[in-house]
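Below, in C-alpha cells: the form predicted alone, a single chain.
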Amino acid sequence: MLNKGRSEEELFTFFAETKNEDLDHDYIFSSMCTIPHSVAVRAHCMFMETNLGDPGLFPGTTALEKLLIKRFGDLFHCPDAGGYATSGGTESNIQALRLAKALRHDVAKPNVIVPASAHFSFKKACDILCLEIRKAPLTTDHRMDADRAAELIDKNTVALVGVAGTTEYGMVDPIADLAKIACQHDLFFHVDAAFGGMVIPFLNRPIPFDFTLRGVTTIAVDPHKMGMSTIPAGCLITRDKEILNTLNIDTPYLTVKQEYTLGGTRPGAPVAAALAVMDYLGVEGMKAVVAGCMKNTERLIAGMETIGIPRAATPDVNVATFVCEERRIPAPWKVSWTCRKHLRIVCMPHVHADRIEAFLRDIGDFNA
C-alpha cells in the first residue's frame, strides 16, 4: 500500500492507461460474456453498496432477487420455482452437486455422472465435495450419449448432469431422454444451462430442457452471458422452492439466522442489472437479440465454408466451431480452440454483423 495516496486525476489516468491494455471487444470472438446492456449498467450503479448476504438490511434489493428468480421460474415453466442469485455457473454447479450429495447423505462413496463435454466447474465441484466424477461419452454430434450415461448409474450415484448449450460446441444434450432416466432411477438431475438458458427459450423452435420435463431438479443459468448483465450474475433455479433449505447453516449475527448460499457477502448490483435487462427487453426483445446472434452464427458458418474452412459441428446455440489450423487466424482477432483443436467462435451480442464480415474478409485475405 502506498505511504501517501495519489490524486484522483493521477489515479484514474493510471486506470485508463491500464484498461487500454485490455482487448477491444470488436475483436473478441472467444468469450461467452459480452458488453453489458446500458440499463444493466445503470441498475448496477444504483445498487453497488447492497449486500444480499445480510438481507434484512436490504429488503428492497432482496425483493429484486426474489423477482429475478420468479422471472426465471416463469421462463422455465415452473412459476413456483425457488433458487437464488449466484456468482455464475461455477457456483451454481457446485451448489447443485452439494445439494444432491446432502439429499443422499447416507451414500458412503457418492458419484455423479456428467457428459464428457461438461464444464470444468464440475471437476472443481467434485474435488471440493469428494464426489467421484463419471464422464459419459458423447455421440458423433458432440452430445451426451444418454444410453451410455444410464450404464454408469449404480447405487452410489447421487446426481445426473446434462448441458443445455455446451461451452465448446454449443450443443444441447438429450435433456428429455436424460430426464426420463433420472425419473426411472429416482436421481437428482441438474441441467447446466449457464449459456443456453437465455438462448434456447427464445429460439423459434426451443429444445426441451427445463421444468416442463418432470425429471429436471435444478437449472443453472447465467444472466451475465446472453442476459447482458454486469459480472458476476448467475442463478441456480430449483423446481422445489424449499429444497435449498437442506443446505442451511446457522448465521447468528446476521439479520437472518440461517442461509444456504455458498457465498456470504453477495452483491445486489448485478442482480438488479440482470432483472433490469429482462424487464426492459421482455420476451420480444430477447427473441430479437437471440435471432440476431443466431443469424450471425449462420452467416459465419456459411462464410467460413465458402473460404474452405468447414464446420466441426452444426450448433444448437450461437457457438460456431471449425476444422481449422491456428496459423490460419490473422491478428488481432481473438478466437479460442476446443479440446479437439477445433476453432471456436461465440457470436455474442457484441459480435455484430459488420464484425463477422470484417473477420471473414481478414481470414479470406490472410489465407488467399
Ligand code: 0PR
Contents of the next structure:
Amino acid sequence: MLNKGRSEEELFTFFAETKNEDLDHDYIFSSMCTIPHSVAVRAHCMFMETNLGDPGLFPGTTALEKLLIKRFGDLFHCPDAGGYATSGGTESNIQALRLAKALRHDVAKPNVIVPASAHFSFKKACDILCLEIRKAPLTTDHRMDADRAAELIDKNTVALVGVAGTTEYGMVDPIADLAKIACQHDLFFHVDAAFGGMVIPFLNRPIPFDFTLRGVTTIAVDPHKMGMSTIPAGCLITRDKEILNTLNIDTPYLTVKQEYTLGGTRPGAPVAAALAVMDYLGVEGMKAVVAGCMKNTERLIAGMETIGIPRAATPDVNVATFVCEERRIPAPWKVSWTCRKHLRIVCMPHVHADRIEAFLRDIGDFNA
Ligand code: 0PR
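Any chance you could show the form predicted in complex with the named molecule after that form predicted alone?
Full complex below, order starting with the chain above.
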C-alpha cells in the first residue's frame, strides 16, 4: 500500500488514463456482457452499500432480490419458483450441481452429464464438488445428442445438464427431450440459460426450455449478460421454492441463522440494477431489444456470406459463427474463436446495426 495517500484528483486522473486502455465497446464483438442500461447504472449507484449476505440489515434490498426471483419465476412459467441472486453463471452452475449432489448423498461416486458444449464453469463445479463429468456428444447442428446423453446415465448419475443458448454457437439443446429423460430416470435436471434465459422468452418463436417442461429442476440465468444489468448479476432459479434449504449451513452471528448461498457478503447493487432493467423495459421492451439483436445477427450472417465467409451454424440466439481464418479479421475489431477455430461474434445490445455495417465494410475492404 502507499505510505501516504494520493490526492483525489491525481488518483482519478490515473484511473481515467488507465481505463482508457480498455477496449472501446464499438469494437467489442466477442463479449457476452454489454454496456449496462442507464436505469441499471442509476439503481446500482443507489444500492452501493447494501449487503444481501446479512438480509436483516437490508430488508428493503432483500425484498428486491425476492422480487427479481419472482420476475424470473413468472417469465419461466413457475410463479412459485425459488432461487437467489448469484455472481453469475459460474456460481449458479456450481450451486445447482452442489444441490444435486446434496440431494443424493447416498451416492458414493457421483457423476453428472453435460453436453460437450457446456461452459467451462461446469469443469470448475465438478472439480470443487468432486463430481465425475461425463460429456455427451453433440449432433451435427451443435446441439446435445439426447440419446447419447441417456446412454451415459447410470445409478451414480446425480444430475443432467442442458444448455439453452450455448456460449460458442448460440444453440439451444433439445431441452424438452432431455426433460423427458430426466423424468424417466428421476434425475435432477439443470438448464444453463445464463445467456439464453433473457433471449429465448422474447423471441418471436420461443423454444421450450423452462419450467413448462416437467423435468426441469433449476435454471441459471444472467442479468449481466442479455439483461443489461451491471456486473455481477446472475440468478439460480429453482422450481421448488424450498429446495435450496438443503444447502443450509448455520450462520450464528448474522441476522439470519442459516444460509444456502455460496457467497457470504453479496452485493445488492447489481440485483437492484437487474430488476430496474426488467421493470423499466417490461416484456415489450425486452422483445424489442432481442428483436434488434436477432435482426443484427441475421444481417451479419447474410453480409458475411455475401463476402464469401460462410456461417458455421444457424444459431437459435444472437451468437454468429463463421468458417473464417484469423488473418482475415482487421484491427481493431475484437472477435473471438471457438474451440473448433470458427470465428464467433456475439451481437449484444451494444453491437448496433451501424457497427455491423462498419465491420462488414472493413472486412470486405481488408479481404478485397
Ligand atoms: N453458462 C454459459 C452458457 C455462459 O455462456 C457463461 C459465460 C457462463 C455459464 C458463466 O457465466 P459467468 O461468466 O457469468 O460466470 N459466457 C461467457 C464466456 O465464457 C462469459 C463472458 C462474458 C466472456 C464476457 C467474455 C466476455 O467478454 O464466453
